[in-house]
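Heads up, the chain below is alone and in the form predicted alone; it's given as structure tokens.
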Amino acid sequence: MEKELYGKKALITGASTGIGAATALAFAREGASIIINYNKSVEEAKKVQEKVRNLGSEAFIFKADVTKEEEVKQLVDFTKDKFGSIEILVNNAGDLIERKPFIETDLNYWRAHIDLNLTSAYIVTKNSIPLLLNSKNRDRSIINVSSIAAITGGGKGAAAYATAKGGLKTFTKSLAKELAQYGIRVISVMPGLIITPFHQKAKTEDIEGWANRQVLLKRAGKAEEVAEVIAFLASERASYINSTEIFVDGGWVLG
């Protein structure tokens, strides 16, 4: 079977662990070459790179804090040096830094979540658009990893995170309107309760119990299940999907 992403080049932010790492491997299985961005988890990034290369795809790692434009510019320059252009940008970097009741938060806490989960996507996208425009491939895409929290408001102590992810959802629609003239599709992926290191850091309690109550399929999802959807959206099979949200949540029970 022909590999769906053969010949395409991708930049994935926050790709050393979780959904980002799983996406890098899903892309590699489909033949894409990948820039694996990380910030702190260098050993994990190296492991992802090795796995990608073992799958027969080209991969490079690059450290950059995507909330800082100077570091993002260095990341983009590195990507241009290695690939010349890209066909796929995945804005995956993001985190719930700390669960905290809203009345206990301060402006620094708020700004840290907005910067990491929303402003980072602006910075990376703004600087990466020339790489997308440099490509002669007719199918190019930007995939923003938002969250079911953008719809539900998030769990306890996650107001800033959920607000940022809601902004990312809106950013997707606005960007799609502007980039359609260049043939660039922009889509949001909305993961639900997915088992990743995110929940360990965020101290999510009783994940399976929560999944049993809130998810129609009565289980938490896997990073690989989100990654496969992202790989599909980056392929030409999804060439008429644009300016929308794709939920990967097992059937979330609102309320």
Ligand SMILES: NC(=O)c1ccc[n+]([C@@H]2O[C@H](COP(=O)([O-])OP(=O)(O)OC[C@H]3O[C@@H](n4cnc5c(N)ncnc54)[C@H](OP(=O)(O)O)[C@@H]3O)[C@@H](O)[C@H]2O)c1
Contents of the next structure:
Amino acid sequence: MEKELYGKKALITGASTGIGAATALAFAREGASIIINYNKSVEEAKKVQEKVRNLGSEAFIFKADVTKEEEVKQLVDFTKDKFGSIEILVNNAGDLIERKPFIETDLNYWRAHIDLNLTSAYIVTKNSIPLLLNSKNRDRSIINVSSIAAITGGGKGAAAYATAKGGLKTFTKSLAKELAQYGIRVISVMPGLIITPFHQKAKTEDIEGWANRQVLLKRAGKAEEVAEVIAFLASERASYINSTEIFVDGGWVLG
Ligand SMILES: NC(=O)c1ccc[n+]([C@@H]2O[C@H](COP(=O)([O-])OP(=O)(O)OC[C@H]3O[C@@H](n4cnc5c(N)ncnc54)[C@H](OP(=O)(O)O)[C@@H]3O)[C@@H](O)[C@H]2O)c1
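Could you give the coordinates for the form predicted in complex with the named molecule, as opposed to the form predicted alone above?
Now the full complex is given, and it begins with the chain already shown.
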């Protein structure tokens, strides 16, 4: 069977661990060539690169802090040198840097979350659009990894993070309006509670207990379950999915 992403080149931000790493592997299984962006986790990024190459796909790693435009410009230049163009951009890098009750937060805390989870997507997208436009492929896409927090307001101590993810969901809609004329689809993916290093860093307590109460399937998800959806959305099988959000949350109990 023909691989669904064969011939496509992808830039994935934050692909050293978790959902981004799983997405790199899902893309590789479908034949895409990949730039694996990372910031701190160089050893993990190298392991992802090795796994992608073992699957027979091309992969390069590049360190860039997505909140810093100069570093993102270097990432985009590197991608241009290697591939010339891209067909897929996944804005995945993000984090709940620290859970904090809103009344204990300050402006630096707020700005750090908006920078990492929203402004980063602006910086990466703005600089990557020429690479997407360079491609002659008729199907190109930008996939923004938002969060169920965009809808729920997030768990305890996550107001700044949830607000940034809400902004990212809106950014998807605005961008889709402007990029459809170039044949570029823009979609948000909204993961629920997914077991990744994110929750160790964010000190999420009792993940399975939370999932048991909040998720119809009564379990947390795996990074691979989100990655499969991202790979589908980046493929031509999703050629009529645009300007919307896809939830990968096991059925979130709202209210
Ligand atoms: N896990 C969940 O339950 C969940 C739910 C909803 C949404 N999400 C979203 O899913 C995305 C991936 O998170 P994850 O769960 O897979 O967590 P993760 O394993 O902690 O992955 C986060 C990734 O983002 C990268 N990153 C962080 N800061 C960066 C920066 N300044 N510049 C470049 N890369 C940076 C990390 O790279 P380094 O380690 O190399 O710095 C890492 O590769 C995030 O946007 C997160 O908000 C996660």
